[in-house]
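What follows is one chain in C-alpha cells, specifically the form predicted alone.
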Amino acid sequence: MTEAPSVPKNRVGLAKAEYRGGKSTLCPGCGHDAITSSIVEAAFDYGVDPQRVVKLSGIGCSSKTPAYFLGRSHGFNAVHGRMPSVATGTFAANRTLIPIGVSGDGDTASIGMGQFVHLVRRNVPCVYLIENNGVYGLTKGQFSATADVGSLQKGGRKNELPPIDCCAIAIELGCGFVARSFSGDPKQLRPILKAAFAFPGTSVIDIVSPCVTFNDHEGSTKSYDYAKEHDEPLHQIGFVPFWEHVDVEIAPGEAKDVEMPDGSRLRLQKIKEEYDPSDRLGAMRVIHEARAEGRLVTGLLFLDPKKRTFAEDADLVEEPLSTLPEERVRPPRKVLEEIMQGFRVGSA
C-alpha cells in the first residue's frame, strides 16, 4: 500500500488549507481575489497563527473579502467606514488579537476618511490593506475618491477631481509602515504582507485592484492593461524572517537590508534608482512626482520599525479585558478621584 505524500505546514505546525476561507462570491478575475490568494500565502510562510487572527470589514466587495482568507479566525463586518474604530477597540480589549482590516477605496477615502486618520496617528496596530479598484462597485461603478483626474467611467465620463492619495495622507499623520502594490504583482505583494505581519504599529498597504466588471476597460487608470504598462517598482523586495537568518554577500548600493521589531529583515534590492524608504520627504516627493507624470510607483514607500505604538501611549495590560478580575476593572473612589485630578486644568 502506498502511503499518501504528506502535507508540508509551517513553522507552527498548520498547512495552507488551514489559511483559506470559503469560496468567493466576488466577479470572476476581481482583482480582489487575488489579494486573497497573497494574504493566504503570506500568512502561511509567515506562520501566523490564525487563531489570533481578528478580520474586520466595513462595507463595500472588499469589505467582503475577509470570508475568504483565514476561516478559522475571528471576524466583525463593521458598518460603511467604522471599521477603524472597531479595529481600535479590538486591539484594545485584547491586545494578544493580530487585526488585519480590509477596507475599500470607498470605505476608507469617503466615509472613512476620519476613522483612517485617528487609527494611523494613533499607530493602532493593525495590517490596513486597501483593495483600491477608483469605483463603487456595488452601486454600479460611480468614481470613488481615488479616482484619478482624466480616468474614464465604462459610459466615457471623465473624472475631473483630483484623487486622495491614502499613503499621501498615511505618512504625512507618521504611520510607520506605507506600502503601495497591485493585485496582479503577487511577487511583490507577498513579501509586503510578511513585513506587515512582523510590523507592530500600523501597517497601510494601498493595493490598486482592478475591478473587471465596472474600471476594466480602456481609459481607466485602475484596469489591468493600465496597471502593468505603468507600475514602476522601487525595489525588488525580499523577506527574511526572524527563524531563516540568511547571509548573503551583496556588493555595496545593490541592496539595503532593514531590520524589523521582530528581528526579520527586509531585504531592497534597487532596480532604477537609490531610494531610500526611511526618507519621509523624499516618499511624498516619489508619490507626488508619480502622480504627476502618470505612473504607478509600488513598493515599500516609508518604513520607521521603532516608532511607538497605541499599547505603549495607552499603557495598555498584557492580558485582555475580559480575564481581568473585578478589584482590576473596577478602581476604588481614591484611584478614580487621582485620575480626574490629572485632567483638571493646572493640575500638577
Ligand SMILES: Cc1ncc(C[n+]2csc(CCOP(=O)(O)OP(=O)(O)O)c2C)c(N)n1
Given for the second form:
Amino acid sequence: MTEAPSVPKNRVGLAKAEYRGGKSTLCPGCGHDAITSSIVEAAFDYGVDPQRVVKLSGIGCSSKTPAYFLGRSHGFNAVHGRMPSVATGTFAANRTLIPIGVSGDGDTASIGMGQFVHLVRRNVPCVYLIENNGVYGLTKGQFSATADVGSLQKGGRKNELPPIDCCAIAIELGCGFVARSFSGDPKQLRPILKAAFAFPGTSVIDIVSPCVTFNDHEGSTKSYDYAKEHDEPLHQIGFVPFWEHVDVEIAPGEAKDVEMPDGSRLRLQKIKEEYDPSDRLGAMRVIHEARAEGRLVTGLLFLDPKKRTFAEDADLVEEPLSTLPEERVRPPRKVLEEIMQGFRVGSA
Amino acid sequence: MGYPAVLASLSGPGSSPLPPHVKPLVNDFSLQVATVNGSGSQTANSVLLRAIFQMGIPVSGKNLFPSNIAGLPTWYTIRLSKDGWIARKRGHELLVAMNPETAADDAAAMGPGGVLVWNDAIPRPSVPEDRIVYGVPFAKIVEPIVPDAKLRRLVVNMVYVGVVASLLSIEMKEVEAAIQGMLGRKKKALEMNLAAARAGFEWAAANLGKRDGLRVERMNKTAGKILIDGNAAAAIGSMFGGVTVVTWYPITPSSSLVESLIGFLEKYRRDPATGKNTFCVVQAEDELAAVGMVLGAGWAGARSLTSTSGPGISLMSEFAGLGYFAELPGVIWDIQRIGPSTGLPTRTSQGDVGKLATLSHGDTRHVVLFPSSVRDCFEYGMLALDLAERLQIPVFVASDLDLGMNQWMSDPFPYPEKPIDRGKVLSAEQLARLPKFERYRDVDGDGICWRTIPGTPHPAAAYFTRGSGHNEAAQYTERPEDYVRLVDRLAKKYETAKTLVPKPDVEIRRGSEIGLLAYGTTHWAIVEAREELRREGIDPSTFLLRALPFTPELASYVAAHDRVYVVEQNRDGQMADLVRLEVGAEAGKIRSIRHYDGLPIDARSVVEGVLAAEREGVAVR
Ligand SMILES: Cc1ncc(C[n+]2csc(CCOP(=O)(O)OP(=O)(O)O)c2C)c(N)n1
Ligand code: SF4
Ligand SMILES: [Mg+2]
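Coords for the form predicted in complex with this ligand, given the form predicted alone:
Once more the chain from above appears, this time first in line as the rest of the complex follows.
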C-alpha cells in the first residue's frame, strides 16, 4: 500500500481507508449510512481481517449497504428476506469466515422472519444487523412489521398492528448476543459491533435507523427526534480488545466486566440502575416495559458468551469444507466396492 | 414333513396337466401383491423380488403406495422378464389379494388365465370361470408360528411369499437367502419369518394342486448385478462426487435420497484422524432456505446439493433465478411426483420439466439432467456437481418417483476415473500473478468467467455478488448496454453448456420415417415398445434425451425423420413443446404421447399411442 507512514494501521496492518467501500447511493442523512460508518470504524478498531469477512444481505435500502463498507471483503446481495440461508450455507462451506449479515426491518420481520429465527436457532456465527426504520424504504414508505402501534405514516395513516420485536424473539430463541442501538449513537453502537465481532455465534443487533425520506416526521416513532428523545441506554459500553490490557479498578456496583471467548472484555458502566445482561427474563421484562411506556431502551440486552455454535453442532473439521482436496472428499475405490457389495443380492 | 421332504414328495407344481385354455408362461409375467399400507408387506415383497432375481431372472419391482402411514390400500408389482424389459407392464397375471377393499377390482383387472391367490379371511372376489383361484387360510397357517397377535399381522406377509414360491417354483433356498439378507441381524424376526415362509410353502405344496401356467425357471441373467433404488444411487454418486454441503426439507419421494446420503457420509466421510465431518448436512426450515444454503455454500466454494420434489421446486423458484444471474453453483435434485401436496404425492410423474427449463423470473434457462437408470443417478450425482462448478450455475437433476424409490437392476457402479472438476477458481497465487481480476470478464470466450471464493487470502480476491445489475468488474450498473452484455454472455455460457452436458443415446433405424424420443424413466417403455412396433411393421428410431440444453443431435434426429413422437409422463406434453420450440420450422413433425395416471408408463401405452396416431395421420397434441 502507498499510504504515508503517518497513516495509522490496526493490528492486522491495515489503514481505516481499507475498511471503506463504494460510495453510498442512499438518501443523504439516511440512518443506514451512519451504521455503515460505525461498521467501518468498529472493523478497523477490532482489526477484523477483511479477507475473512463475507458481507451478506437481503433486499432493501439497508441491504444495499454492504457495497459501502469493507470493499476488500466478498459481498453477496441475495434475495428479499433470505440472507440467513445464504449466510448458513456460506458458513457451512467455510467455517473460518466471519459473516456480517445486513438486513432491514422488512427484510427480517416480514418476508424473512422464517429464515431469521432459524438462523438464530442454529446459532450460525454471524453478526446480524437489522437496520430498523419501521418502513419499507426501498418500496417507498409502507409500514413494516416493526412499526409501533399508533405511529403515523407520512400520509397520516396510523399503524394499528402490534410491532414485532426482533430482540425479544432472538432472546426467546436462545440467541447468545442480543443488543439494540440507534444509528445516531455511534459511541454505543461501535463497542457493540466490536463485541459482536468477538462473539462466536449469532449476534443480533437491532438498530433504529431513521428513514429521512419516508419516516422521519412528527408522529413517527422511528424518527431522529423520537429516537433521541426516548433513547434510554441501559449502560455505557466500553470494549477492551484482547490484545490490550487496561487494568483499571472498577468500583463495585458501578461497572461490570464481561469476558468474551477471545479474551476481549466488555465494560458495562451503570447509568441509572444496574443491568445484568446474563438475565434472560430480566431482559424480556425490560423490553416489555419499554414498549408499554414508549421508551427506546438500548444497549446489550442479553449475552451468553458460551453458547454452542452451529460449527460445533455440525461437528465440522477445522478446515474449510470448500477447499478440502479431492482425496478427502472422494472415498477410495474399496469403499465403492464395499457399498456395491451391500447392494448385491445373492445366495452365492 | 419339513419343506425339503415336501419338495421331494412332489413332482413340483405343474404336476397336474394344465387345462387347454391355460397357457404356460415362464419368466415373463407380472405378479401383484395387494395389501394395506402399514401392514409390513414391504419386507415380504422385497424377499420375493430378491429371490427371483437370485434365480437369475431379470426383474423390476414397483411399489404403488398411498399418501398415508397406515390403513390405505397399497400394491407391489414384480415384473419378471426373460428378455430383460424393465418398464412397468400393464396388468398382472398373478394377484395376491390380502386387502378386502381392493380385492374385487384387482381381480377384475386380470385377463383370462389370471391367477388369484386369495386370503380366505376376506370375501372371495368373484372372477370369471377362466381365472384360476387359490384360497389360502393365511390366518390359520401363521397362527402356530407367531403367538403374538400383533406380530402375526406383520409376519403373515411372509406366508404369501412361501405360497407364491411354491406355486411358481421359486426356489426356497433363494427365498431363505433373501430373508437372511434382509433380516440377518435380527435373530428373532429372522426365525419367525423363515418359519412363516416355509409354512406357506409347505401348505401350498400339500394343498394347492397347480392349475395355472405361470412358472419361474432359473436363468443366468443377473449374475454380478445389484438391485438398488435411484435415490440411493444418486446419494452414492454425490458422495463420490465430493459433495460437502447438503441441505434438505423432507418430502416424498426425495427424502430417501438425502437420508441415504447421510448414512453414507457418516460412514465414509468422517476424517480418519479426527473423526470430524468433512461434510455438513442441514435440515432446512423449508425449501427456500434449503436452496439458499446450497447457493450460499456454492458461492463460498463448497460442492453443494439439495433434493426435493415439485412443491419444493416451486418454492425454490426465486433463488433459481438469482443463481442463474449471479452465477452460483449448486445442485438441485427434483424427484418428480404428481402435482400439489394434496394431489397424488406418492405417484410418479414427469410434470416438472417444463417448469425446470426456465424456473424463475426473467430470461433464465437452466441445465437439467434426466437420469433414466440407477446408473445414471450415480453418474449424474458426480456430473451435476462438476457441471455446477464448471458452469457456475444451479444444475437441476430431474429424476422421478419411479426411478428414485423403486428397485432397479444394474451392473455395479464403476469407480470414477476422471478427477473432480472444480471449474474456474482463482487461487491467491494465481491472483498474485494476474495484472487484475474482474469477476465477470469473459477472458476465455466461453461465457464462463473466473471466480474467487471468499476467504482467498489476497487483497484483490474480493468482489460483490448481486443479480444482474453489474458490469464485468462486478460494479453496480443499471446501464442498458451493460445488462444486455451480461445476459448475452449468459446465453453464450448456455451454448457452452451444450458441449458439456451428456449427449443423447440415439439409435437410428435406417429408412425409418418414425422416431421416438423419451427422457428419464420413459426410455424403458419406448425401447420395449419399439420391439412391439416392429411386430406391427413399424421400426422406429429411438432417442434418449439426457439433458437440457438440447444438443445438435436433436435437430439432426428431427431432420432425419418424418414424424417424431415425444413420449413423456405428463398431461400437456411439456417436453414436446420444448422440442417444438427448439426445432422451429420442423415443429410440425413433432407429435406427443403422454401418460399421466401416476403409474409408471408401460410399453403398451406407447405402442397404442403411436399406432393410433399413425392410423389417424394427424398430430395428436
Ligand atoms: C420477493 C420480493 N418481494 C418484494 C420485493 C420488493 N421489495 C424490495 S425492498 C422491500 C422492502 C425492504 O424493506 P426493509 O427491509 O425494511 O429495507 P429498507 O429499505 O427499509 O432499508 C420490498 C418489499 C422484492 N424485492 N422481492
Ligand atoms: S428511502 Fe429511507 S431508507 Fe431508503 S435510502 Fe432513503 S432514507 Fe434511507
Ligand atoms: Mg426498513
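Everything numeric in this text was worked out from a predicted model, so none of it was measured. Positions refer to the first chain, counted from 1. Whichever C-alpha set is largest while still superposing within 1.5 Å between the two forms counts as the rigid core.
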Quiz item: Taking the rigid core as the reference frame, is the Cα of V329 displaced by 2 Å or more between these two forms?
Solution: yes
Exercise. Once the core is aligned, please say if the CA of I339 is shifted by at least 2 angstroms between these two forms.
Key: yes
